[in-house]
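Single chain ahead, by itself, as structure tokens, in the form predicted on its own.
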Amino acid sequence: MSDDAANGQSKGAAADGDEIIRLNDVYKIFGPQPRGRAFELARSGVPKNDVQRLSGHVVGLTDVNFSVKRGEIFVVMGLSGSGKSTAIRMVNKLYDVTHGEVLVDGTDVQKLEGTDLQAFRRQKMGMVFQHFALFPHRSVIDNVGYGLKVQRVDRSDRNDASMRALSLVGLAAFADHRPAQLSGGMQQRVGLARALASDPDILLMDEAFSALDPLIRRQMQDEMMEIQDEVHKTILFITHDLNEALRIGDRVCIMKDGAVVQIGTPEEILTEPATGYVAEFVQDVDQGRVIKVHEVMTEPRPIPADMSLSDALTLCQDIAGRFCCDTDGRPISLLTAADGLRARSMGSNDLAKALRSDFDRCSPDATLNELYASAGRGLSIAVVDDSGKLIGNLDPRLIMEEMGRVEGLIEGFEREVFM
């Protein structure tokens, strides 16, 4: 696979031009000569552990290229030292690059300075942190407005601005509380908030819930997807947690040793992984609760409603059932092959039947895990869109399939490694 294959597009091109921040090229080495041969040494393809014996500089970045879409949740996953973390803080300036271009709304952030780099990032970007970094003498709604009060945004307005993202993050009737007074979950949401108030384009979640409890943790998920239904902010989110990185990214690239490894949907990175590092990963997902209709789903293929049984039998072969639909292309009934032979045994070719009426739909962004239960009564399922026409038939034998089809590829890219 090419660096331009594994990164998701091909470099310099847009994201369907509609991106807002993007990475070129980009290396970071730590150490006091960073320019030097430990550069060209990761320039040249050395690995990371490598380019540190032998030259005592630390590779925190190697030609790293996304971009980050307008509006979107891009999820930056790896382990310890993957290189997610230096990634992010190379957005807001915390770190100079040692090569390469970073583009924040088309500006090239690392070439800013002083006033004007302080001013970006106020204006542009709101930071969310593992920990929740509060005042503890001060109140939530100060806490909240501070970053406002260094913007010396006069009181009465940035208290109106702490109070919208309170009511945002549900904490409204917490405005005079102390941080002290509140649980773990409320404080990162009044970082959140923190965050919001300054309505910026862009928000910087560094491992934001991982100093939660697994159940807070997923709250503030399931809290943070409902406002950003809301706001429609861009959010670059680090995270060590694939199950959180799949939960939540909108798109998930995955890292490691300072590179990118993959860059896709949470579908695309559990049913199409690109090496054995990514595979090995997603073995332990629960792939149903990832998985969409849509990715398995077939063409609808309705039968007029006209049509013989015999000549409707023929279509079904050995799918699960056909659908029937109105002129407004809306399911109404299914044709299964068991109750079609019936109705043929009884001497009968009248279509009508044949047809049942107590089938399933479903919408093509539903999970494979919320349609277990339908499934098992093996008859197809109707796929629709919000109007409720039908966009795509559901045979429950795919669902099945389509399971053994990602894990088999996964054993594959194991017996690659021990082999």
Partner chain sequence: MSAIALLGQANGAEEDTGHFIDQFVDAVTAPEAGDRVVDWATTGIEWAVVIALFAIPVLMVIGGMRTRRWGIAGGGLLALLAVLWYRTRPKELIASGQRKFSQEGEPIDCVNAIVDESGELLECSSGLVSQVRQNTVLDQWTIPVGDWGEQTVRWVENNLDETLQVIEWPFARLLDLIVDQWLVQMSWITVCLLVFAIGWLVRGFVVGAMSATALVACGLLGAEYWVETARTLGFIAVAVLLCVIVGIPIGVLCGRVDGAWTVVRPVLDAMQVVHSFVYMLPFIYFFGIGFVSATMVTMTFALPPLIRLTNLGIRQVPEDVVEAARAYGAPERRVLFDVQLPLARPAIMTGLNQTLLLSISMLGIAAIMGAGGLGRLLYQGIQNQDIALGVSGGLAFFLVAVVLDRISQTDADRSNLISRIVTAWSNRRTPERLLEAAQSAANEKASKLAEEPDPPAEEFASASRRERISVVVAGLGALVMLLALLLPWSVDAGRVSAWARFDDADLRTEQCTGEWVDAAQLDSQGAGGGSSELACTGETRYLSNSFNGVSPSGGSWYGIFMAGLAVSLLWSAAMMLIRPGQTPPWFGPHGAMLFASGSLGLSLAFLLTNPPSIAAVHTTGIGVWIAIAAGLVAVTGAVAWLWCAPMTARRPLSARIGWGRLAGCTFAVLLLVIGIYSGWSYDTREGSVIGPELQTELDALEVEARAWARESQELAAQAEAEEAAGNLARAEELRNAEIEAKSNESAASNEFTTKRSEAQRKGDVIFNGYQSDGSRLGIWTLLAGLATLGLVLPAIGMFGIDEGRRYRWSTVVGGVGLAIALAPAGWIASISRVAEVNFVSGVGAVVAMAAGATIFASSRATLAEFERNKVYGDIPANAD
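Residue numbers count along the first chain shown, from 1. Model, not experiment: these values are computed from the prediction. Each form is matched to the other, and the largest set of C-alpha atoms that superpose within 1.5 Å is called the rigid core. What changes on going to the form predicted in complex with its partner chain:
- Positional change of residue 56 between these two forms stays under 2 Å at the C-alpha, relative to the superposed core.
- The two forms, fitted on the rigid core, differ between these two forms by less than 2 Å at the CA of residue 231.
- For residue 67, the Cα coordinates differ by under 2 angstroms between these two forms after the core has been superposed.
The form predicted in complex with its partner chain, contrasted with the form predicted on its own above:
Left out here are the partners and the other molecules; the chain alone remains.
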């Protein structure tokens, strides 16, 4: 695949990828006369409920614009009925648009018909369904191989590919079972394997994990991310669970009543919610899970080893501690204000006597929730890069502050919403 190189594990690389899916001004109205009055109403910005009351038509999507970049996990998130499934079904034309275009790799999907459409679906897309949608009358391996069967791949090749996909999701041993004989989580993994088997560029995952219990869900998310690291697909992922969206998404699109409310990285969503609606969502999220250390840490400004204790203490004025580094810039010890004061009160001005080395280290990409235990000790945490060099100083108080800031933000929006 040409995009493999560009498609490193880090998000920066993904952001550089070109557009693979693009929805332009997409409207979808359900009802007997979708292009009639209802469409005009929706187009002039009448809210979904009013359109329904005035015209008896249901607005599925209204003025939806977003684009997905090659190799990224793009999450569409919203409450039940907000049009997520409708949106994803536009991409492989399970539903027809009322208005607008859906471009996949530059072709307007909605204009495809018949064999062209089938060929397009076979080559480009794999879809995972909310309720698995496995074929109950076929064995697991035949389910997984269905896409290939439709492509007229012969049986042995098809089974090889299916077995590969099944072992990717860890279900190779269940190839000959019926879907009904598997647990929910296993069935969903079969669904995932089915999507992977025909090696499509794009995976459409409609609430793929919603039917699972939290533990299995987490496990599936991890597995999916692992698989994604291996296969580098473009994933359009739908969920109504913000935690999930923030956890796995490179970018998140939040929908409400058929319209897009905000698109952004998880951090942006969390830290700069565009509307009260988003903020309300964000409220229930454990921000620590999303906010990364490098967003909170401060400049390291290490203490030179030859400094006197009292000079060093002035550097520790408003921080829980500063680090001393070796010649390679690796942190070796920590001076906290309390330690320094105690040493001075004992009459010493020797910096070395006040230093301690039992501090914690973390990487800049760690999320705050991983550091709660360390932060509880009240000591500064050393943020180090892969080679162990000190690149930041994380004050545990900042962690708490950061959480508080988001909460304040929400309160502010609430005021905006309710007053």
